[in-house]
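What follows is one chain in structure tokens, specifically the form predicted alone.
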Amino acid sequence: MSIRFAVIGCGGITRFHFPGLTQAGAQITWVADLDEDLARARAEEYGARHTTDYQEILASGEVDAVLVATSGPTHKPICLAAIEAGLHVICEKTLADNSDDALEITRAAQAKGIILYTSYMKRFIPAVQRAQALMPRLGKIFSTYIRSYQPWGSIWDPPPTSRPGNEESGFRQRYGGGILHMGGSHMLDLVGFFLGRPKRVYGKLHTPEWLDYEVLASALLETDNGVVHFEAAGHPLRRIGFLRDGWDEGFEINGTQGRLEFYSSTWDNVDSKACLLRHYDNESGDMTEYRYEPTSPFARADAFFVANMEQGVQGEQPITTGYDVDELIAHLHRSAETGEALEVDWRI
């Protein structure tokens, strides 16, 4: 029998994740959205019943497990609720607003012996996947490069009019924050998935004076496996990247015997636009290139979350992931507060 799925908020990422789900084998059966005509049009093309109350899902005892997609502020009380309610989640980046919340989540997933998935899909790319599984020809990995470079136009420059006093903006409202939770988030699992959990580290922010969220986050994380340089910054240059379409996003890691450089394309031109991944081995001196067939890494991770689901196991992606990344954006944040390099204090 497949797995009975309830997706809570049908925003954009929600046109990865409808089709993931289904091409995965599960069986969606219930719909939430605030937007009720949006989620009765959801619910209509998959079968499904809908609602705009999240909670009436919880309670029909017709779902064994929840995606959740809706904006960042709400994930903790969804989560909270699906896994006392003794439901599997799947949760959509990231998974908390703060460290805390996303550290009662994951205990809470832990003590009821739920498994909790945080969809951070760019460790399902093919090229990554394949860098993953070279990482052993590297020899002893000293250095790491990694960053994501989003076009995000004209931000550096002051807007013609402010936010009307301590308003917040839509922006942080729905992500919790900027380019960190962004485009960051995403790269700073990479660094966890190839290297291990930092143990260190050094962080800068910008935020321009007009707006409430960063534009600019660089750090040094220093780790097991060699210190990781890492930006992310939303950006007004055009023309730069791998697609010279202003998407600059990827990461360079060096060892002893070999280098590793993967080039991303966009996240939502998924069908459209593949990844390049080169590896040099300098035994040989060959540079080989990886390039795949555009693939959708939301539904190769669902698959993943929902085979594994089905079996009752977490599988290889740890609970902690969702939480992991949180700390490190905390951590980076104090540090860019404090001016100061930070041990991790990672509890749990």
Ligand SMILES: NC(=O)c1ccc[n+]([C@@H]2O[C@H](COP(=O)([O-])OP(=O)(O)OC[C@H]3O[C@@H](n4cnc5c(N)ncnc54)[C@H](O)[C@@H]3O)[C@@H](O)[C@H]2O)c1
Given for the second form:
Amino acid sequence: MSIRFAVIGCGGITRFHFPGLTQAGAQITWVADLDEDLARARAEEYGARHTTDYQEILASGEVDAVLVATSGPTHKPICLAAIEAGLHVICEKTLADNSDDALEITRAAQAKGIILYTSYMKRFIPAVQRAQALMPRLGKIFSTYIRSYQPWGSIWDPPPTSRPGNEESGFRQRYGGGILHMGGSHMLDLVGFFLGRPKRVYGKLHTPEWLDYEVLASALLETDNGVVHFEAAGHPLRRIGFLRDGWDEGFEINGTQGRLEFYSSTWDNVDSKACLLRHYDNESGDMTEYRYEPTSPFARADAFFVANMEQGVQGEQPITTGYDVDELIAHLHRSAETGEALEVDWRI
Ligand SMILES: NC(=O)c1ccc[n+]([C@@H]2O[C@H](COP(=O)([O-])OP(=O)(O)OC[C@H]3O[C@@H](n4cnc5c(N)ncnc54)[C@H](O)[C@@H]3O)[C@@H](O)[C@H]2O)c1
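Form predicted together with the ligand, following the form predicted alone:
Full complex below, order starting with the chain above.
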């Protein structure tokens, strides 16, 4: 029998998840959004019931799992309530907007035996999965460069009229923070995916005085697989990146026997623009290029999550995935404040 899902929050990102969940064979029985018109429209499209109050869904007994796709700061109460109701959870990234909340959600899921995924869908890009399969051919990994440069226009320029103090931004309300919560979180997730949990972090941030979120985050991360040079930025450069569209995100992993180079396409174009992977093999001297048809990693992620939920298993993606990223973001902020490198205090 197909698993019954509620989609909570029907904004921009769910244009990928509605088809993703249905293609995965899930039955969408409920949708919720504070905007009732939006909820109703989605409900009609997918033959579901709708509400503006997600608690109604949790009390209905008509769902087995929820996809939480609301704005970042609301993830915690919704995830905790769904877990308490005994429902499996897929939560959009970042899991929470601070590491204490992410820890609380993860511990609650563990205590209840709930399957919990944070939807870091870049793990599911075919070129990323091929890169993971090629990792054993790199020999000993000694250095990684990883970055997310997102084109944010004139963000580095002061606003036309200078304002006293920080401007309250919709960014924090929508995403929980600045560039680290945006593209940076995906790259921190890929660090864990490829190299394991970092042990030590040194970070530096730049927050323009007219904003309340960082636009640049740089870090050195020490792992068991060498040092990672990490950077995330919202930048004004229009034509950089391998597709020359201003999006410049990817990684380079160097080992004693080879190197992987990965370039991603814009997150909302991943189903129309292909990513690129190159593998250099030191023994043969060959550089192999892997190009794939554009495909939605959201749909691939949802297929993986739904299949595991049907079998009642967490599977290969650890329950701590979302917590790990939020803990790294917290350490990076603390390191930037103190100017010191920090041992990462993994609390779970
Ligand atoms: N994986 C990615 O690359 C990626 C990209 C963009 C956004 N996201 C994440 O997806 C999530 C949603 O982002 P978005 O761009 O779709 O935002 P959005 O603002 O377009 O949509 C959020 C929706 O949630 C609804 N909502 C808020 N609180 C609610 C509540 N208590 N109950 C019901 N509905 C509620 C809002 O009315 C809104 O329609 C965020 O966590 C964001 O970080 C991920």
